[in-house]
Structures are given as C-alpha cells and as structure tokens.
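Listed next as structure tokens is one chain, alone, in the form predicted on its own.
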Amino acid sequence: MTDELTTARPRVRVALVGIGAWGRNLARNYAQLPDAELCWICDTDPGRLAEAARHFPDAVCTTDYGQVLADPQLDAVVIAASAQAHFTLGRRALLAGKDVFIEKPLVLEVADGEELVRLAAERARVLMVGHLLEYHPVVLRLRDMIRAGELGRVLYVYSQRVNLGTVRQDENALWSLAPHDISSILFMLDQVPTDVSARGQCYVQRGIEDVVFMNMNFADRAMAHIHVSWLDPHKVRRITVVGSKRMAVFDDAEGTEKLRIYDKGATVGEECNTFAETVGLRFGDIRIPHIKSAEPLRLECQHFVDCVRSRAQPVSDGQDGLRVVRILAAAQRSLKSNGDPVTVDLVPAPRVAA
C-alpha cells in the first residue's frame, strides 16, 4: 500500500537547515518517512556536513543556503539552526515560495512572528512549529480527558523541565526550554493566560538566565507555574495537572508508563445541622492507561508532510508559535522588572484537530 501511494504521489522534497544534534533527529525521520524525501542538508559547518553526507548520502550537502532555496523542484525547508537565525531563513525561505517548518521558539522577536505568519498567509505557504508536545500521544489524551471533564475543572498545572545539560549562549533557559510547557499547557486548556510574571538568575553566563521560574493565569483562575533550569543534579521532563475530581502527572522521562491518573480530591460538604462547610479528603486508586507507544517527533513531520500535500493547517501553525513567543516576551519583560506580572493580551485561535 505505501508503495502504490508513494507512485500515485510524488515524495514531499524537503531541505533540512541545520544538522546539529536535534537537526540530525529531524533528518533520521523526513529521511525514514516514505512519502517524503530529504534532498538537501545546509549548514554553515563543513564538519558537520561531512558527518551528515555518510549518514544520509541520498541528500546534497551545501553550505549555500541560496542554493536549496534555487531548487525548483524544492517543496518545504525545515528550519533547525540556532534561535536567533530562525527569522532570516524563515522569511528567504517564505519569500522563495517554500513551505516552512521552524524549530521552536518560532522567533526571538514578536514583530519578526508576526512578519512570517503575515508573510505565510499573503503566500499561500505552510508555516509550522516545532511544538512538539503537541503532538506527544500523552498530550493528547490529556486534553481529550480536559475536554471530556474527566478530570473535573482544571485548577492549576506546573511543570518540570531541567536537567544538567547544554547550557546556550544564545537564548536563555526560558527561551530555550519553556516554550515545550507554554505550548503544551496552552494546547491543554485550550486557552491563553491572562498575565505572566518570571523570576530567574544567572549562575553560569552573565546575562544569560540558567535558572526560570515561570507562571501564567487564566481568566477561570487556573494557574500554571513553569519551572526550567540547565543546573539541576537531576533530568526531569514532568507535567502535573491538577483538577476537582482527578489529578494527572505525565512523566516524559518514564519509559512505558508516562501517564498516571489520580483518584484524588478535596471535597467541600455542609453539616446539616449547622451549614458549616466541612472539607473532605478523597483517596482513591491510581490508573495507568495503556496509550499506543510513538515517536512523537515521527509524528510531528509525518504532520508537516500531510499539511504540505493536503494544504490544511497545521496544529502548531504560525499563530501558535507566534502565541508563544508574546509568552515568553511578557515573561522575559518581567524577568528584568523582578516578577513584576505583565498582562498579555492574546486571543485563542480555533484548534485544528490532531
């Protein structure tokens, strides 16, 4: 069946910008995706082309990115260079008439955000994330579960992602880690916060926050706090999400068992004699469910390649990762005021179903 499809339908070509350690995730799987084929690699270090021309050899290795984007026959560019070139590939790769995926954040600025997506829509182009939580099957199933009010009204989430790990020069660890919690929690309750305050500090580089701790309200006054750190003795990849009736903790850093439900709970009764309100504690069992094990980075690109071939919107489309990035300004903004909370004025935008 995939080889009658790939003959009916031409292969997606696509060209891959940036072969670092996560560009090389993303070229294992758009060469591995049997509708699409990786046909350039483009990156401004010889060393690292050279690792990549052993591994993928059916792509053409350039340091000239004016030459990917020269290819006639050249469907989509999937950007994965430093944060800080995003906007400049981003915008040739648009203004070349190619469709366009962008490793989170979208962008370091929010004008340069809204100049994309603005440039994307004038185009007719696919402009997507990498949010890639987005597409984490554990993710889902928690927002099927929100939705569903399995887990009663959500009162607030927090968040764990830090570990002893790369410490950027480039970006700070909320620009660089936060924006997987920011999207996912926002794709979880389908709504944007109201005001954002952040507190960091910076141990290792000057002016470079190593350290972030993060929160976000929201109109119905859940609450969401993000804790990100590169200086930590510990890997933590958690997101706990707190409701009336049940609680969730998904665990990234499990190896099968990821998402475990807690029958849990405070309860408030009045006496019958007095009304006075009495407060119950609720300790029921803990469930695990089976959910279907895959790679959620498979799954991200195998939904570029849909989207470039249908046309449709992404889920995490150029207004979603545009969303984030005013986030993280607001948090970035009360970061150099000492926690001063910072109102952000965003509007959901319909969800496109997953």
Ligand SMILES: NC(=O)c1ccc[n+]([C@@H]2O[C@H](COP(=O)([O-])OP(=O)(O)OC[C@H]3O[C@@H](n4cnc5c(N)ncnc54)[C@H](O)[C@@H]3O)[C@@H](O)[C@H]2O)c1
Contents of the next structure:
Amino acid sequence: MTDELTTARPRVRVALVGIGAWGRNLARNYAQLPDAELCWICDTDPGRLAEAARHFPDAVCTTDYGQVLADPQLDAVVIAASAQAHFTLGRRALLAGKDVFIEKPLVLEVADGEELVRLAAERARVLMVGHLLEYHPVVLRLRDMIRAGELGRVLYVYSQRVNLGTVRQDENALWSLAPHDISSILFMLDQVPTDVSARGQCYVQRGIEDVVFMNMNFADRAMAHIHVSWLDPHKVRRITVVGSKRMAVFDDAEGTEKLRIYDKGATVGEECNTFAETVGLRFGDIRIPHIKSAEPLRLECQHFVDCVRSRAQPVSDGQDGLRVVRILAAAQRSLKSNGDPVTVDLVPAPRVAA
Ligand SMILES: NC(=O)c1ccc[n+]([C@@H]2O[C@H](COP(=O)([O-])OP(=O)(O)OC[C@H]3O[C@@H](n4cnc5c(N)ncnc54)[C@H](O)[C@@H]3O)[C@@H](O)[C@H]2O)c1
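Structure of the form predicted in complex with the named molecule, please, following the form predicted on its own?
Whole complex next, starting from this chain.
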C-alpha cells in the first residue's frame, strides 16, 4: 500500500550539474531512484556531455545552465562540478527557486557558505551538502554505539584518507578529502572542536598541499587527528575511535567486515603498591558486528529526494556544510602559520534522534 502511494506521487525532477568522475555516480543513482527523475545533465565540457547522453538517454544534455534553471518543472539541482564553481552554481539555483544539493566541500570561502545558507533560509529551499559518510551504515552504527556509551568516553579519534591521486588543481588535499573525516567525526561525537591545527606540504604543485596532518581539540579533552594525502602508496580509508571502555576501527576499504570492535582498554587503579598493579591493560575479544550493507551514495540521494518532498531539513544541511567549511578555513590558516592552533567558535548541530 505504502509503495503504491509513494509511486503514485509525482517524481522529483532533478538536474545534475557536472558529470565528471563523481557526477557519473550521482547520475546513476538519480536515474535509478524510483521517486526521482533525472531530467537534465549540464556540463561545460561537450565531450563529457556526449558520453552522458549515451548513458542517460532520458535526460536532456546541455552546456547552458540558464536553460536548466529556466525549466519551471524542475524541482532540484544537484551540483558535482569542481569545488570552485559550487558557490556560483548553488547561488543561481537558489535564486531560481530550486532545492539544491552541493557536493563537498560546500564552498571554498566561509562568506560564500553563509550566503548560501541565508538564501536557502529566506527562500525556504532545501540546501544539502554531500557529506557522504553521514549516510554510511557503519558511521551510523558507530554513532549509536557512542551515544549508548558502549565505547565509554571517547578519548581520541584518528583517520587516514590517503592514496595516489586524484590530484586536484583548484583545492588542496585538505579541502578535497578532509570534509569526509571532519563531518563524520563531528557527527559521531555530537560535538564541535574548540581549536584546530594543521601542517602540510606542497610537493607536486606549487602552493597546493598534497599531504596534510590536521588536529581538532574538543572541550571534553577528546582529540581527533586527520591524515589526508593524494601522494601515498596505499589506499587507506580508516577511522579509529579509542574509547575508555572499547575501541573501534572502521575500515571502508574492507569488503564486508568494515567495523571491528576491540574489547581493549586500560584501567588505572587507586591505592596500589606497584606500577603493574596501578595500570591494568585489558585484552578482550574482537567483535565484527553484522551491518546490513547499502550503498551510502544511494542512501544520500534518497535522503535528498525525501527532503525535497517532505520539506524536512537534511541531516547534512547547509549549516552542516558551513560548519565544516569554517573548520577547513581555520585549518588552512593554521597551515599557513606552520601549525599554530586556530580557535574556532562553532554552534553545535542540533542533536537529531538516533
Ligand atoms: N562525495 C564523495 O565521495 C566525492 C568523491 C569525489 C568527488 N566529490 C566531489 O564532486 C565534485 C566533482 O568531483 P569530480 O571528481 O567528479 O571532478 P571532475 O573534474 O572529474 O568533474 C567535474 C565536472 O564538472 C564540470 N564543470 C566544472 N565547472 C562547471 C560549471 N561551471 N558548470 C557545469 N559543469 C562544470 C567539468 O567539466 C567536469 O566534467 C567535487 O566537488 C568533489 O569534491 C565527492
């Protein structure tokens, strides 16, 4: 009955802007979602459009963004163009009265993010950012475990997002890769950092950092360390959470066993005679919880379509995108001052139900 009702409603009409390496994945998902219709594909590169037309024959392909926005039947614009173009494309779409999804990073300047958030609020438009890991079933499970206290107090988190490529020209490795780590760590910890620091180096291109080591400190003494690089021999996509009771490792490069929970920890006794008695190390079992697999991108696209229909605020809304941009901008300032800590003054996300 529910399915019949759902499919009886008009489908959300979507335009994709930017059909490059990642845009193709978005196009595939929107073309497959039963309650969405991929109507337009827009790209400034005619070669890419010609290829898109072969794969998505039902969509109209154009280099003219104005033509897309002039379509009165169009509900939403999905932007997966290069990061430099996000602000202008997103702003035009909001001004044209469309709901908007923008890939990460939302924008490259804090002021631009503020403007998009303001425009979306003024015009009651949905604004969502592609913080993909906030839709990843393993990240959702980890957040639930942290909220339920299963790991104890989170002491520190570290992540690695490294491999060889994709080398970008209009953003550095920090802005390209770290939005995933920052957004998922804030999401799992339900906290915002108090200060940020980062060090990195430009080896391949002048003035564009290829490798960055970034830190975030939280008010409760938790720390997060993020290592991002597109100049590395290994492909690693891993986040480790060390809690006072248990430890967890999310390895997204694993096929099915992506989450491991280690029943390991250290306890400090009181009134003991020797050091060995004072610090007790616990080496317990390792558990691999079963997590129903689902493509995070599919879940993310479905969530955008649902929000367009219901007018609900997305989990990764414009404020979430802006929060991450503020942290990236603070980390960028720290990079330029060789790692000096930069204070950030952020409003935490409202706590949504698990
Ligand atoms: N969520 C994720 O996991 C993920 C992964 C990869 C990339 N991304 C993001 O997706 C976006 C695109 O990345 P990509 O790897 O596909 O880059 P890409 O360079 O392969 O593709 C970008 C496409 O946008 C087009 N384009 C650029 N400016 C445009 C404009 N003004 N109007 C229309 N088209 C324009 C280019 O011609 C190109 O075809 C970036 O923001 C990137 O950060 C997200």
